[in-house]
Amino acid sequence: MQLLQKLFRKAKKLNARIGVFGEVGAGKTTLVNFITRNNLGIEVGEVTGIPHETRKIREVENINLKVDGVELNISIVDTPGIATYIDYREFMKHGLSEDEAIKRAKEATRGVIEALKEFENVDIAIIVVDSTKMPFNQVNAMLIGNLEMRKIPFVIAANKIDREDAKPEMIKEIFPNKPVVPISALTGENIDKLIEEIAKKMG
């Protein structure tokens, strides 16, 4: 009986829609980006350094991946950057003229909302959290509030940890009980570590 039980979830195939949430230059188009370039050989949007770089929902289907034996197929929603307060001074530090810095910051806000919206569409979430800064922040709480409530399986990846000044260890600190996982979305280093957790909520 145990050996039929491992060869059915060895031949199991799952579906799942994730939604990568967070907070504004923490990396979200960076693992999406790696994500799909290392799977199907393309990338969802361009990372320029600059806010509210993604200010539209931008989704890829039919990924396949392979966990331990199971089949994966997932759709992963790169979402826009969340922000309590968007200023369009802070894109004119960037070079933007005010035109274009007040039109941006428009189009953020409108991004922004877009983003809480997705809480309704997706399976599973993964926050993306910068283990550079202090991860105890309204977003980040707003996040894992929202999604607690309404039930949606999450994992917070800790991202940046090609960094020197990363703390990843103070997330886990921060949030004992969550599922954390440190990442460079950058390198890609623990990112199949990530895809494990992933595959652990959806199975």
Given for the second form:
Amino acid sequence: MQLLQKLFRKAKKLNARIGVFGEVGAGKTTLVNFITRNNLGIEVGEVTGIPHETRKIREVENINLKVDGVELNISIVDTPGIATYIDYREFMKHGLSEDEAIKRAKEATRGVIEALKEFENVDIAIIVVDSTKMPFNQVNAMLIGNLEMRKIPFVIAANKIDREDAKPEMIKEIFPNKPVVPISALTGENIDKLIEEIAKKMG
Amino acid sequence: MERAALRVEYITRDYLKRLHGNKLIQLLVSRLLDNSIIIMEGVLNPLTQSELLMRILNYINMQFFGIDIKTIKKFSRKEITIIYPKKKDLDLDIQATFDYLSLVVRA
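Given the form predicted alone above, produce the structure of the same protein in the form predicted in complex with the partner chain.
Next comes the full complex, and the chain you just saw is listed first.
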């Protein structure tokens, strides 16, 4: 059934299920919130600054966007941040008790596994990277490699350009042959350009 | 295999060629859970990496936090990958240049 749905979405071309992936704290939920708030008046999740705030996959369907006169119907999937390790003590630094921290670490672990499995279910991916940090790390390399090997089209959103220490040009240099769009999920700057880039991937 | 406090294992490209997909992942999971720092020639392909990560995350608890993976390009004219466990009582610092590798363990 899932395969049929996927084939149907691909056949219509202008419908797509878009997965938003990235490291912890890259700004995935902020980006998804901006898109869903502007189009449906809703937000998918809270942004608190505590790592692994998103611990379950959340999907918003039927977002209608118009790009160059063409209507797109997308579902957007906010995924938990990907990490190779989860140290419960990190959460205690943000004021959580030890019990709360252990519980959050367990939920976060399940969330990472869910996010990794979600590659199989999306038509297009947005990889959100924090442009204030060095982007060439193992998580981003693994994400891009997975998408390329699975032949899933993707766009890299170089996020946080509202910050003074952002270096989106560095991201373009590090990923020279990949589509990179500098954005601010917080202010909405260039999100229209990101959507245009996604529309190109939708054909 | 006797349980060691910490073990460093070097896996050559030839040894890796004899292991495929699941066998390689099983080997890595068992070694990482058994306190091994693995230094291997070459890089893990991204699908193997994500599969390894999904398997290892099932073992996370209050002592074992997961793994870290570092790829060092052009180390002595070849690529090497270092995979090591992240644990409560094990703090590993890796310093690498093109011809020098140092692993400092604070246990």
